[in-house]
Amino acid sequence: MRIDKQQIATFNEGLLAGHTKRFEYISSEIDGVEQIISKLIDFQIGIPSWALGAGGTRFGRFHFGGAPATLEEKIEDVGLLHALNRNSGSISLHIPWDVPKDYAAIKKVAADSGIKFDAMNSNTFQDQPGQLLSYKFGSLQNVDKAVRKQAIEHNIEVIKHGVELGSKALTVWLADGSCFPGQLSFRNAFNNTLESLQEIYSALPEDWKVFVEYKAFEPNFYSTTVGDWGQSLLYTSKLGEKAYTLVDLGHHLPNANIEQIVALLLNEGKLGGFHFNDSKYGDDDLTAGSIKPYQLFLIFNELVDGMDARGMNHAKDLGWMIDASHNVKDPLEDLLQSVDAIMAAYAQALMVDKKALEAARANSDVAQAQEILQNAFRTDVRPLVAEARKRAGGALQPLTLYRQLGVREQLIKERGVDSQTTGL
């Protein structure tokens, strides 16, 4: 299925003198509009191949009609996204499920949708059928020399196929671990690691990045190796100017304070990227913006500081992916949302006004700091973003003419009511 131009336009038509409306008002209350909607046209987020089916727990998993069962139908799934809210010009692809049979075809299929190859994901926290040594007791930290081996290779293997399809870095995320004390070495574990993501790293190309993501815990309980940001930290310092750390929202413990954790990493110049979610309780992968909106936006204001600061490209210097599990939801009605309450945040943060908020501090005027803070987060950026979707080509309501024009209908009837997603 296609979206076309025409259709979107014909529907902005009935929306425009509303939206007109508003959008002029809220010029008025705000300076620089011209700049912000400039940025927010340019910012782009790399959309998951895995998130493109249904989620599910360990207790179950509720699939629904439609769903992309090849590669080339998931890249066509972000297109659909892409044509709506023209944020969206990215595919995050996660190896094995997502290997190409032809790289030409391939990127013939993504260009005709206006979608370009994000970060490659390795996945070594899963057997696959047919592999030869189990990762039951972890990968790259593993006591066994030669699964270890076997996790480098298929890392070295992710960033192959990467190069093929135009991509520029790999993430790697582990579920290496323990789940009981005295299970392994803290120090053994951290080294066999390091040396592994030293030969990974050796493999990349000269103009590739590595995220070393992390995470608390799951699914060990005991202790993760590459179980925060420090740690991760510790890692990229390591291996060397190539090595960013990736964060992810969800992988903290309750109340994390993650706005500094991203302020400090950008200091350093070793904040890579994102996965954004949200999570009312631990790893939830929720719908970015849905739990707590406040956090995200001043994760953003964080963001736009540091950035600035260091002279660095918003929509290109760092990998702004979504990472999220559609469980109950229609996953590309949820991904619609997410992009549209990041792109909420990120237009928040751009509207502070930086010279008064300095100016406080410099006065330690805690008070007149928070007003400023919460002013630029509680105006309603709306009419803003949707101008710079209109602008771009996009609909001023994505999910409205999603719901019109029967997308979800019309995949069922292209593909099914039983398709399923290769993946998570």
Given for the second form:
Protein chains: 4
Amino acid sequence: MRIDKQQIATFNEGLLAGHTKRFEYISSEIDGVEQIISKLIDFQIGIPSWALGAGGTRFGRFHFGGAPATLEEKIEDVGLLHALNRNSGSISLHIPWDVPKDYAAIKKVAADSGIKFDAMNSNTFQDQPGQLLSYKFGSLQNVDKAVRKQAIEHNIEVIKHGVELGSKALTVWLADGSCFPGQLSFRNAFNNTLESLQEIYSALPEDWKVFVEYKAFEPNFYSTTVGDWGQSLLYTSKLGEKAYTLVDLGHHLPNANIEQIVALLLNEGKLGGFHFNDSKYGDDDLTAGSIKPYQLFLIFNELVDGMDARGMNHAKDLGWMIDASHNVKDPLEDLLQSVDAIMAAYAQALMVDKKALEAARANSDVAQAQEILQNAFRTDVRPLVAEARKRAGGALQPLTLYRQLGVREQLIKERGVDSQTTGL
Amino acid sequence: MRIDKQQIATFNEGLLAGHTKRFEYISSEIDGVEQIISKLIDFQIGIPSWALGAGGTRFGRFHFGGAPATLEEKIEDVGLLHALNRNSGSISLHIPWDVPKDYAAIKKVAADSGIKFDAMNSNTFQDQPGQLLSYKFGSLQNVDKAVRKQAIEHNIEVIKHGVELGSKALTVWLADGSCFPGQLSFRNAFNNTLESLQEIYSALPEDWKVFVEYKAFEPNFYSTTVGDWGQSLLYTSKLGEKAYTLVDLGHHLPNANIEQIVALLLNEGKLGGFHFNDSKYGDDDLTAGSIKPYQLFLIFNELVDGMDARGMNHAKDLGWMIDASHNVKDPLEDLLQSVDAIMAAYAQALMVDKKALEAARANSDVAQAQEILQNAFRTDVRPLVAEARKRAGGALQPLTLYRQLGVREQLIKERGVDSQTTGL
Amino acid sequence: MRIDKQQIATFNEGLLAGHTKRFEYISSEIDGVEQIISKLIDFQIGIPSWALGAGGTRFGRFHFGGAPATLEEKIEDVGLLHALNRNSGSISLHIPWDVPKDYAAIKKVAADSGIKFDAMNSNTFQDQPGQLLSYKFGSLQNVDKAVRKQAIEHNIEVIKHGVELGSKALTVWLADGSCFPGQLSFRNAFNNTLESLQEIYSALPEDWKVFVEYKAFEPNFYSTTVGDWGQSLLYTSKLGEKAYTLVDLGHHLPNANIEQIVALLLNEGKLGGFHFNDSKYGDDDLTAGSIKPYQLFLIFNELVDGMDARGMNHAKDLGWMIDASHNVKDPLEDLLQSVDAIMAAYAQALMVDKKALEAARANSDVAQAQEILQNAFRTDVRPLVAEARKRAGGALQPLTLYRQLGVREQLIKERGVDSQTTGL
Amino acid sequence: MRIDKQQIATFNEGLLAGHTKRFEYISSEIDGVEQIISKLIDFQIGIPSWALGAGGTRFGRFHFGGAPATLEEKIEDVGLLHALNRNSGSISLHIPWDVPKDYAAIKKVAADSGIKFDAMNSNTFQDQPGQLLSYKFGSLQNVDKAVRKQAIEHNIEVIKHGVELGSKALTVWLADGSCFPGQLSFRNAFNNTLESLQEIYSALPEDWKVFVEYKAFEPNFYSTTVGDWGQSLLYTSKLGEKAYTLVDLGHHLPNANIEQIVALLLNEGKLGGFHFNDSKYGDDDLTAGSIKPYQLFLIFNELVDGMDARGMNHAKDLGWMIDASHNVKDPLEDLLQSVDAIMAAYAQALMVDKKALEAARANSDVAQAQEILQNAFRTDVRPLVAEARKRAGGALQPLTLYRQLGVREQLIKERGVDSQTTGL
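Having seen the form predicted alone, could you now give me the structure of the form predicted in complex with a further copy of the same chain?
Zooming out: every chain and molecule, the one shown earlier first.
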């Protein structure tokens, strides 16, 4: 299925009067609207291929119809999202599930929808049919050198696929860890993992980055070998300048101050990328902004501040991706909501009155500093985000149009009610 | 496979000298050894049928060989555990996976291994092939009356199977809840669930109990409709005297004082049963006593104290079950370790000097009260537990004998390396 | 110090053009503006006397100037807040610190500022100079009947003061609990506390309520005797229909779903009142809405929904209070910010499209339900709150006017830089 | 008061028969008893001066009699502990409260009791009477350079006192952080703190260490500027080889795996010292081993393993200290219990069968690895700890003797019932 420009234009037409009124209002209320909109248009968020299928928990999974069964269909799905919101212009592949049979053909499919290939994701947290050695007791950390070697080679293979597709980064998320006290030597696990990562690192092309993701717990429930930002930073510092830490919002212990972590990683020049989602208890992988929208704003506030301090390009110098799981929603609807919430938080962060904030901080005027942040957060920025979408050729209200066009029904018609997504 | 008495006797023989020395030592150190041993012998812990297969997480599952593929094989597994430790004399079935084709035949299989049928477990947290209506948005809470009706009927069906097998209780664990703010009306969800439970309750035989289990989160990540002991108690109080709250150690928010909950539920006469396991982060379903053995002891301290205060029979008046998941261990080894840890905690609780404790409390002598509990906990009670097992016909060291007999290897030989357990 | 109407009118005059523009915009965007404003005007939030002084932690306390040193000055402070925002029309006293010497005189002082007397707070969590028996090991739970009696009598004394002042409720927050396993019998602590509360209950005037507050931890660090909403509900159910549970936002374990608790307590007819604040880690007592504004909105969404379902009067049928501590802000500024955040959350909750929400829920349309709540939350309701304040005689921007008038400087001039607040 | 050797000898005499029986039993059960005892004798735990007075919370403090009012009395208290258990041979001072008036005299007092001066502690988390600039908004992080300078100079002053007394380390615990989003720039706070620490570092004598302690939250409730081990490691790595990270058991987010942190810091050569205590919710500062004794053992297991791997001397190469607060116990009793629990955990860690553990790990034999650790933990090592104490001249049962000798009563007689400890 494709959504054509005319469909979007017609839809926008019907909403234009109301939108224009709202946009003019907000434009009269805040400064720098054009600069904000320009940045919003540039901002692109990668969609992970696994988020296009039905998520689930260990207690089961509920199917939905029209799920993408092939890599082509996954790209088609991202193309639909991007057509609607113009901020989802890349896909992040998961190997082995997304191995292209024909690179050129796949690149053509993607190019036709204006989709690029974001960071590549390796998978060593479950065993594939026919796999020689098991990752039951870890991959890059494994006490068995042969298992480590197998996992290293898999990662190098993933890089090769990425090179063919034009990706520029490898994301390594390791489930490695232990479930019981005594199970492993933390020291050896760390040292083995570092050595394994060094081998992968040495296979990175010159213009690539490797993102080392951390996670506090799950699927291991006693320890995780890349368990927090401090551990990730140790690895990436030892690896070298192409290695960066990747932050996933759901991968922390309860009550962690993620925005501070973001600020410190930027200060060290070691923040590489982001996995957006939201959560209440653990790695719940809920829609971005659905539980703690103020936290999402505070994180963007640090991102904007920290990137500006280093002269970084918001749109290009960090890897922006969603990582979510969809248990009770249509994945495409969920992703539209996530992108929308991310754009809103970014817009609010761009609106923060930095000079006033610096002045308040210089005076330790705590109440005033809070007012400044909350002023930005309480501003209704939806007309700005909508305007940016419109200018970029997207829909004023992507979710509404998605439903009006009957996208899901159409996908079910094309792919069937029982189609299954490969991967998770 | 069966383990015969002679194998156990021979094994114990070899360990007898050492054991006797240790048992005599501990007998000379503490009072009331015979009473403690007698209670340890009586204490039986139900094994859930789902804990006999490979557990896993949403990130995957690692297979092990010789898994029980039929209800008969599951009972056989519990029979092996019980032969080894004599404290695992019952199995807790999970419907629909464990529906017996022939009640009499299954009862015969169980009786041959000395195994009884513990509480029956219904399942409305995932959809079964061919199921008419989906539980994607809940079962007993569902906004659709037809879905609720289907779930109620399933529970009544489970009771009927249980009646045939001689079980006396139904455990209702509901995954019902929501993943996003707004998804449901908490009030309606509560009222619907109560009404549904009332229908199930009215189908309970006279001599049956229903256990209403609570859980803070997972698989729903915003709210759970029976989310904590307070909610469970509301339901069970409104249902009537056959309804009780069931406590699973892994089903709480971080840092919850579970032993206090246990004491209060006993004080209200509403504690019905227990699911043992251990955890560090969430419902990790790790081996009992593997992470927080002191907490396990403190819980048993309240159980013993509270049951004694009400004149309850330790072995019979509460439902004792394990609920665990085995991601990196042989399930049977894990269960042997769990039962062992539970028995040790129970033995330590039986050793607490209650008179001294009451005196210390009467004086608010906090340091002394701590000493009294820690004295019991620091005592090495393993010889007591071993002696109880030996007297009951079990092995002095069940795990060691399990390995010496090559039980797993034998099961693989009998069932194959690729056998699959039904259910979770 | 007094803020007169003319000062406010002059201030508002200068902001009127901008305000009118914003208010007209929002009025054109949403339905039912007049109804919302009318409810906002009626809504009054009690200010606790202890929040007017310098808060602190066990690591120390940082002084600020002009702190109210007498009950009269505390009432004066609340009068200043109320003059500015017209939503702070009552004070909640803490005994023994706020014992009036002359009831009539104090009532006159309060009436002059339009301030009423909200729920009275007893204090049995620290020892007062000259106190006969110590609360070191608890008050209403104490193993020593004489200590319990002393604490009961103190509570009855507090009721008497309240009767004289025209208060209609007693809030009982108990620090009672234990710091170490073994220290107390949970059962006896519960039973003693219940018995003590029953004695206090029987001294309640006919038209009074008693609020039983719960708290997970601090200042006791192993157990708390009224530790969660389930325990509080047990007490209040056993006490009778004048007893209600009070929810303080900071008194929960990590990740608790407070809005669900609120909904269930309302469903049981047992929610009595609220202590607003915000927190990230424990009972941090931060400014309401400063950390998790979306949670605050979700709570109000349940409050409005649940109260409407029972035909309750938003403004009168629950006790609304702030409970905060001010370590790094001027307390009066902090309280203005708290009230503002509460009013905004209330306004957003009043805006929720209930019919649409019910329809979405009836279809288990999760994405739509989320949209509906977020639509309300993302709307910039500040012009509504400001309009309500203006109509009630308050300032369009209370904090700005507070600073422009130099209130703190004036208070320092009047009371001195070293004035000390009694109480915490 | 002094406890003389004869009192101890007489006391031990009465317990000798029982002790000898128990010690002989454990000696016959495990290998390497003499080596273990030798290490237990060498192990010394520093007592912080502030733990000798009444602790408390922000809700108040309950007094006890005979509290040490002077530095001499504090040293006397530690001398009493050391006389009883022979494992408390040093005191850790807190400046400004413990500034000696006469170094030589104080050193004499300490030497008479066999007490050394452990790490010195600076204090910049509260304001002292007459202090020029306030730490309300932080010390080493402060936006005001003059405040930073004052805090730097205070730390240098503390080093000077330490040099005079023969201490060899400075512990810097910073309360610095923020209570509200927006309050500070995380980046500037980090950079200011680093710069300040560098100035302090440059004032360190050649043979000194500086310990940079981290803490997740309290007394700041939004962010802490040295908030976790990753941040501390960033500082200590940038500072140089005399800078080390200090771990306090209560300074983590919920569910943190502290033993893994310990192992990684040792692996990096950056673990400097330890503050022992226990907790359930936050920095509860409870008696070591009173809540999670298994965690304490697991930490010691990593300490022993990691130190051995680097050829470190257990007794000398890390700073071992208690950091506790005593709200409901006699501080000296609490400290005796803490030291006892620490010694037990250390003894258990020394007993771990390392070869077997390495073999189990090499085979990913998870069940066996768990058995090995639990075997050590479940062993009743109290006779070993008692024997070590006896050989070193201490009491077989320190707490019992403390009570028999009426130490507290004697201290009350000498110091009065109203004596007040300086400092916290």
